[in-house]
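Just one chain follows, in the form predicted on its own, and it is written as structure tokens.
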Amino acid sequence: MSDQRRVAVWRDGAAVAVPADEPVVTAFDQGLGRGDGVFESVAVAGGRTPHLDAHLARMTRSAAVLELADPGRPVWCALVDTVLADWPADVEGVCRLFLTRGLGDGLPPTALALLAPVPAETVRQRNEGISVVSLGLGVPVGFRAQAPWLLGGAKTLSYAVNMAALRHAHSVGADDVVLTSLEGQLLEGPTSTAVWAAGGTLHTPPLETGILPGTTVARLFERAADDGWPTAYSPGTVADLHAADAVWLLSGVRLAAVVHTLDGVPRGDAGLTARVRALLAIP
């Protein structure tokens, strides 16, 4: 497995491979001792990574909100070339970018790429579909949204709460997990955002509930408006998911996931994750 892992760090003003089981960060990182960073998941087909650009600007928003110094686009292009060099054209992967505050007081800050293969249960959740629980976030459904230090719509390296929702998940024999505010309304899912199709159009939870805003929802919802499928940012709740014609949690490498069951109760997809799939193809 190690020959198909790979990691590259920002030294000295370049990026530098290094062994995929060497130490890459001090025990002193922030980014490990208070999980003060962000991080982005870039899917990579074909040796490439199509939607890089998203990802990157997304980066660069979440850094801010952390008021985290981000070393910029050249920067990052150079740790994903490094990594790249020489993978398998037939090999989908991961590439993960790492910023930390690194040992703070100032000093620069820690960047990382690591790149591996996809796991094979993404693969199948993807091709397969997944069962999904309703679980409560606990915070009002606008609250996040005025509240800056909260870090809405940032995404942190502070996922031990995310990582919590899917053990319970697994734990009740279900793959994934749709959050919930205070008042029933839909969020996100721990590392997705959710999308239904009802009443002809495919409706996504608003960003004003401070949720991420989900760079693969964007390329659907663009390519569907221009395939001549109506989009909204619209308010939901589960009983709006459990009506819905179909409903899918998508990410940036696992993409379209079809949720078959919802809270024990089965469900279908009125035949449409097929164009969902289509619209979220890589050209």
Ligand code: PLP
Contents of the next structure:
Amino acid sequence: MSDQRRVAVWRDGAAVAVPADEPVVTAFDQGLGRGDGVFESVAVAGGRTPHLDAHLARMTRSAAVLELADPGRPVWCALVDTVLADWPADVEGVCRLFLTRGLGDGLPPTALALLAPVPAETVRQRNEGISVVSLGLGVPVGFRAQAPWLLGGAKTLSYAVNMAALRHAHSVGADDVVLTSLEGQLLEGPTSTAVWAAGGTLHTPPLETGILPGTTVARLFERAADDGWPTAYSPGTVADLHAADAVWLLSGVRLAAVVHTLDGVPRGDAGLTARVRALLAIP
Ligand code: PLP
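Next, report the structure of the form predicted in complex with the named molecule; the form predicted on its own has already been given.
Everything in the complex follows now, all chains and molecules, and the chain you saw is the first one.
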């Protein structure tokens, strides 16, 4: 697989392609030592990035929350174009954009793009669905909205807790996680947005809970509304997920992974996943 990986870094005012195994930052980069930075994972389909703009808009917002200078759309587009050059149109990819504080002390941030094929396991989960466990995050539901230092709603590089939650799920035989607040309110997955269908409406937790605003749920809700399927930002609990007609974890690359088991309890989807998939399909 290593021949299929691509890397580009912004250096001296230009996007520079770098062999995938070569270093691109120094050991002093603050993204490495402190996770001090932001990122995006952008789907590549048919050799294109059809949802790049939504990701760049979120990158700009995340960078502002961390008081990082966003290098701007032309830089990101040049980096994306560089990694996409000669990428085979029939290979589905994930393009990661990273912006770190670099060396700090007012020096320019580090901006780079990576591209790799979508892992087979991601495709399997998209097609076959996932087993999910609910885990507590231990934060009161309204706290992050009033605590900017917790960086709620920003897609930061500090994902060690998110990855640990996934490892915990794997250790108990599940694929993924839905995180809950101290009071048991639904938040999000470690790398996804929770969506459930109930009472003829698609629901997702309110952004005031400090969760990341998902680009995939935004696209789904816009298209569902156009298609006559009502949508709502609704507080919910794990009990609401058990009672729902269907539950999905949404993200840009895996898309809608239907939850077939929740906390060890098998559950169905009332045949709604096909409609969600159709709404998320690239036109
Ligand atoms: N929530 C978190 C914490 C995530 O990491 C992600 C995906 O990266 C999402 C939600 C879903 O976001 P998107 O649909 O833009 O991929």
